[in-house]
Amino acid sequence: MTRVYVPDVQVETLVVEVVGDEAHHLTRVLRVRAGDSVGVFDGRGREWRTQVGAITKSSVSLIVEREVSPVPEPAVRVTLAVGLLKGDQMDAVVRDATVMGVTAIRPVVTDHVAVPSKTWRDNRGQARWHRVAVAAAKQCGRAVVPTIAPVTPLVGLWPTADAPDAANLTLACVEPAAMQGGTARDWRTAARPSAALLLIGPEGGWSGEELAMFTERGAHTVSLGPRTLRAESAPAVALTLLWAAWGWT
């Protein structure tokens, strides 16, 4: 079923005024016609069953049928930050991310990050990733949208201990030869958490001073297997692991 996301709707309303690039997309691309069904999203868990009314050039009236239950979301609420990456690999992250159940996405400045400043000091790539995470929202049947942080340097992850979202476990995904002679701590050990943050580095790994700070911070390391993947790869496979470990609900 077609699907639009309208953060603003109303739990009370009858009718949903579609506005902008959504009634755009509606009209322009996909060509509705009055009385073809559409699902409506608010991106923070709800959805509703419309049907197409008016149409002028500029909106498209939904008129509400009923509440639909969504796919459940995961049941641990997962942060993913992750090193920043240049232009279609970040989306590929975002979009492969989002359609995977995390709460939250947080692009993180590291070490080894190669993305010039200038591209993201400004915070214009924000707005484009929660379009993409909006997106593949909207294809995957999901009724929540991730929340997209703005670009933060990597220490910036952890402002207070005490923090009301702090994440109840930290996972940092590090390559196979970071994993070579270590001790690292079996993760899949603990408890499933109600919360995790999950940490994957950008396309030239983590530094030294960075998997030091992980080891301070209480993480646990977390290997994705013997070969290398690319860094856009890496949150789907690492995501895979942990809810195949933890399960979805």
Contents of the next structure:
Number of protein chains: 2
Amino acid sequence: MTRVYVPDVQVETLVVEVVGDEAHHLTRVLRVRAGDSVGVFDGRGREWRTQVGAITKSSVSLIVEREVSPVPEPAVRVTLAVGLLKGDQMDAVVRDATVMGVTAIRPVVTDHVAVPSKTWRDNRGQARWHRVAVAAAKQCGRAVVPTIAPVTPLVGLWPTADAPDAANLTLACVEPAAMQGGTARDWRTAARPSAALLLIGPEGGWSGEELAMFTERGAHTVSLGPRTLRAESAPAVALTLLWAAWGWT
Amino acid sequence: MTRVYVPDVQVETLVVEVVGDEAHHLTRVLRVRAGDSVGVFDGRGREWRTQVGAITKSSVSLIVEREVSPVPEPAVRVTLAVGLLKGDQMDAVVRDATVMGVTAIRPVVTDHVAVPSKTWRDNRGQARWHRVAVAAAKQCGRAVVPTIAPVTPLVGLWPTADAPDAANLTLACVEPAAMQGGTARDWRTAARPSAALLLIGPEGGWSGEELAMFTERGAHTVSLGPRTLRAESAPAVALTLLWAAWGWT
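Given the form predicted alone, corresponding form predicted together with a further copy of the same chain:
Expanding to the full complex; the earlier chain stays at the top.
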């Protein structure tokens, strides 16, 4: 079924007017016609079945038939904090993380981030990554579009007195060698939380200081096995491990 | 560490002569110099630490120092049978499946395969996919390169009287809707086998006939969750589920 993202849809609405890029996509790419069924989702977890009404050059009217049950969300709200990768890798991470059910994505600058600061300094990635997340949500059937936070330094992830963090479990994905330290706490010993912060490093992994900070802040560690994954594959593998333990929904 | 694939390396050898593409890669791309450490693996699970000796225009001599313990292989030998996808997606599947530890890859033609037959009829993909698997093995640290079988029809996967199949558990990844049938056997009810055949459909999923055949042949089904994955992401997710249950090694 064709699905369209309308973030400002009103619940009491009977007709949804789609304009701009989404209208263009519906008429020119997906070539919908009057009478076709189209799903409308608001990106925050609600979805409606609609039927295409009038089509003009710049807009499509969708007549709401009924609200439908969206694809279920995971029971645990996971925020993925990921060390910045280069453009296409970062797009792949946002796409896969969306399909794999994360609630939010926080791109972070870490000691081993190798992409030049001019590519992220003005947060130009944020709008692009949002578009990638919207496209992924459409395709995978989710009615939720993960929020994309502005790029922040790694330490900015932790709560301050003013802004306590919602995550009650912090999980750091580490490479096999970094698991050797006796202080690492395996994530599987932790009970299922209601929310979790999942940390995945950039291409070059974590620095010693960062690993020490994770221990100090009570993070649990997640091993992704003995083989070295590509950085952009790590989120899907890590999230699969979490859902295998906590359930997909 | 730089790693090089030498499939015909002799165990008793003291010096490995690398020629051809691998030599070119070592000298022109990785720019090794005399005295550098290089790992040599045979693609069948053995690995040696060597030191670069003489470098000529077309060859590199590697002086064997000692055999080393390779990255451990999974306890369960998994053959991935995957419905043909288009070129770059298929490359991604071969790369991810290699990194995720499969023993063999069998590209199959299924009812919903959408790539034109001229792209696979003469098996021209086989050599290319082997190169992708070698590159992935080098990067992920494995000393095993999965074998790539010629393209076969789906039914060719099952053993005949002449050629009994080594796999003692068949697992079919199915989309959420296909799980509804009461006859599906969940893979998690099966004991850990020594070998398994993991079936992943093409972009369009399985046909009704194929699903019926899986049931008839005693396959267990693997659900990859309620959200629709991209076809090329499914192998990494499915393999992660298997290793989460059976162990990474």
